[in-house]
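Only one chain is shown below, in structure tokens, and it's the form predicted alone.
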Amino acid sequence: MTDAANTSVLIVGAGGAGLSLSLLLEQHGVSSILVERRVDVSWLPRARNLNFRTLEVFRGLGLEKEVLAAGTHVSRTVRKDSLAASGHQDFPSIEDILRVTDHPEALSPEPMFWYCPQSVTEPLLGAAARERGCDIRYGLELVSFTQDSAGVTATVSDRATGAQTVLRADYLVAADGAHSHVREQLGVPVAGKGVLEEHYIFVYFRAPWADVVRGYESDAVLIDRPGVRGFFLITDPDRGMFLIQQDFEQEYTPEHCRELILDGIGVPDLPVEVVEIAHWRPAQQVAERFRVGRVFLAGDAAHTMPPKLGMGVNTAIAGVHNLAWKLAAVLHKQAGDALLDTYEVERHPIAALISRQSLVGPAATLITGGEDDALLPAEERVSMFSLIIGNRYRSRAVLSEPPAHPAPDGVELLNGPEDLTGVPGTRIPHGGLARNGESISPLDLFDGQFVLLTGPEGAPWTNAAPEAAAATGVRVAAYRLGPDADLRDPDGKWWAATGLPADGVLLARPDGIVAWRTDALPADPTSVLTATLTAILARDS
């Protein structure tokens, strides 16, 4: 066993969640050292496609154009009676039945959903993290962790010669799967449906089938009549996955799902070799909390969701993005430990929500025929805007007046759109403001630091910043709006659709959310933004 490596931050699973906590931790200067128990990236089409919200976050990452080109427009659900059949019959768009806005321009600059699966983005995130010197670790499997007060203390095991190493880390955050062995180690129960009565075969084959899916790479294809029916989804010319719903009156050998697959693609001598049946049913959990100690839950680990909404991947990347300045502001002596307590507070309400929503959805539909819709019933469904932004923190590194009828479940959501308003606990407002002459939005202003903007009458409010931030040790970039000023509001529709008067101003985290406003210039500003970024960060704790 070789002596224990030292780092700040132990990353358990190199999936969606994993990369991009890597990512997100490197931009504010935390080490991490992420290990991962497969020897290579998924070349598995799932994760297909990713929302704008997680756009936004590689946006911020400065990944956005690797991302876009790497994918394409979100992907098409069409029937076929083969691949190689002519024609075929449109369902409706991913985009119009899980419509989030009319008016998709004035919400992101991101388009609402993007096809880049799981088998184009880990690797894309894997090299980008490489070149940025993370420390990414294939074929090392965790064996056992234990922590104390002043960190973790855990055993990977290389697969390949089954080495031990030791390494010591401040925090460790298991973003190891739905099955998660952190998880069970740490005796976390899980609250949800479970794993549910739907019995489904992923057929992973290989075969040179370039010609019958032109047109239909980035696709949902289903075949669907007589003796074949199942989905069709293309990784690349030479690989791709067969879904089936179980028929228990059948056996799925290897030859059998052989036979299926030609069947379905329509070409009798195509030679194909059939990779892995993975039998799967899917399941609805989420952990019961998402923090113990100095250990944390990211991802699948904690919440587990039905992919029928595709929002798995989503809510993953969503959760390390709150999760990653908080750990950072830590690690910096920027912040108390409270402020790691805001991660499950914030995430656990809107990630189970998230979680049962994502019992029903379009796609299975077309596989279960709406068998499952009894799961969950039509007046307990929310808009997607709802479940990817259209919701409000509420916890102490939110300051706001707490609400006079807080919501059952624990998540506040916002009736549209309209109601993006610069509110504290809310994602600050997209829109076009202009730097230098060229168009910019508000979300581009952040990498990684908190981000004061005010009005035309708020030069008192940017003098403070940079003494508040000497005080608290946190990166404050602060912006006045004006004609005459650091950014332009053209039309003045930004400013005022926050509903601040000149001299107000609003104060947002690393991660977007704004975290304070006030339409009162005080006599002393610079006391006034140190005390609230002092409380935001739990310095008083």
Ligand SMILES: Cc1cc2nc3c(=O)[nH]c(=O)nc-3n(C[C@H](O)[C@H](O)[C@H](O)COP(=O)(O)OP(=O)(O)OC[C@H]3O[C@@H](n4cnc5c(N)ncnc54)[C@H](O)[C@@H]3O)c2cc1C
The other form holds:
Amino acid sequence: MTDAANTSVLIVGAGGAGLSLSLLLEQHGVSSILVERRVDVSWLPRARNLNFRTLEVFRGLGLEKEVLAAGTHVSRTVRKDSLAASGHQDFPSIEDILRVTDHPEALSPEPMFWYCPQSVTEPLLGAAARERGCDIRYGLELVSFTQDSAGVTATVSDRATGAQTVLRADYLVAADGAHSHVREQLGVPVAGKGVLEEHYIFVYFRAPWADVVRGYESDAVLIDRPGVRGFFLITDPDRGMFLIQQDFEQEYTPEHCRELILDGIGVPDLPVEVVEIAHWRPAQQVAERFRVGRVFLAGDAAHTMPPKLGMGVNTAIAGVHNLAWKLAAVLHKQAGDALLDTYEVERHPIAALISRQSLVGPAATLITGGEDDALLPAEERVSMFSLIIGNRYRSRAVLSEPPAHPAPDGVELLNGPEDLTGVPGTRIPHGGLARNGESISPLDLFDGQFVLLTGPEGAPWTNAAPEAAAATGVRVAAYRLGPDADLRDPDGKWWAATGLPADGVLLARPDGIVAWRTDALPADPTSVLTATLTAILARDS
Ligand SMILES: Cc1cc2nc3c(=O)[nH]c(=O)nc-3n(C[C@H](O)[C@H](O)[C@H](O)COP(=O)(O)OP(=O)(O)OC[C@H]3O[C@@H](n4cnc5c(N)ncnc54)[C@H](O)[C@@H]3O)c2cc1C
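Show the form predicted in complex with the ligand, please, the one above being the form predicted alone.
Then the entire complex follows, led off by the chain already shown.
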């Protein structure tokens, strides 16, 4: 056994959560080591659609253009007799089924949904992370760990050689998926419906099917005729996945699966190689705790959900976006330990809500032919807007308390995009600002720092920001909006929508969540701002 260098954060698992966290920590200047037991990036096309909030996170990482270029906004769901058959029947598009708003351009600079399957996203994130110097180690499995008051000691095993290495880190983030061993080892119980009474077979296969899927390259194609019923998920020209609802009378041998696939493709002599047959049942479960001492649960390890609303990886990335800046602030000694508690306080309620809401959804309707109303009664369902962005954090990292609208699961929900007005606990509103003659979104002002925005008469606030930042050690980018200011609000609408006066101010955290606002200009803005940052950062904890 060898001892390796220390790191600040040990990340376990290179799925969407782990890879995104690695990139986010790098942006915050935090060292990390990511260990992944697979020998290489996964090509399995599981999550297909990224939502706009995930794209906003990638935008903040400077990766949005690459992700958009690697995917497409057109991912149709169609029905055909076989892939080779001519013509198809269209199902409503994902944008229509999961409609977030009638005015997407007012909500986000990003498209509401973008088709970019996990088999494309993960290699892209992995390559970007490596390019930026992130330490990502495939073929290494976390075997065990212990924690003490100063850090975490982990033993990882090289899957090829069996050689074991001890790693020491300040914190461990378990992004090790739905069957998280870290969660098990911590003894954290899970709550929820558990594994559902739904049985599917995933058949992963290789086949030179480019000609036959031409025109459907990013689509989900339902083959539905006597003898064969299932979805082809098309992502690559030489491999794919066939998703079947399990028939208990049937044994799913490789030969039978190959026959089904050939039948579904409709080209009898196509060389199809079945790579893997996985029996799969969706699960809905949420860990009761997301933090135990120096160990955090993230992504599916913290919250598993059926893929019926396509929220799994999106929720995973939203979670690590919430966690990354907090870890960085504590590791850089800008924040107190209690800031780290707010990860669970903020993310647990919304993740639990999303997980439960994912019990029903359009993906299930198509394959099973109907939704199970008993899983989630219609009157308890909330909108995609609420799940993705229309909800409000309450924690000690969010100050001031105007009321919001409670939901059954205890999450405060907003009615619609018009409620995103810079209320503390919500994502800063998008809108058309201008800097140096170029149009930008307020979301573009973030690159790992706090952002202070004030109205045309708020110069005392922008003057106060450098001193308050120096006193607390964090970076604060301060902007005054006005005709003669660096940041212009061309028609004055953005600031007006916040409802703040010309000398009011709002302060957003590095994750774009508004942490505080006031409409009163105090005699000493520097000390008010310093005290505010001190409170948000839990520096007194
Ligand atoms: C059919 C299907 C369709 C889906 N569609 C969507 C969708 O459209 N949109 C969406 O948002 N979500 C979707 N999901 C869900 C999505 O795939 C998951 O939510 C997402 O992959 C979770 O990411 P993660 O990083 O938390 O975990 P994972 O992607 O599961 O990654 C965990 C990683 O940890 C590694 N690991 C585990 N244990 C160890 C260990 N001890 N040491 C080292 N490494 C370890 C694993 O090898 C794995 O690579 C779908 C899922 C399925 C099955």
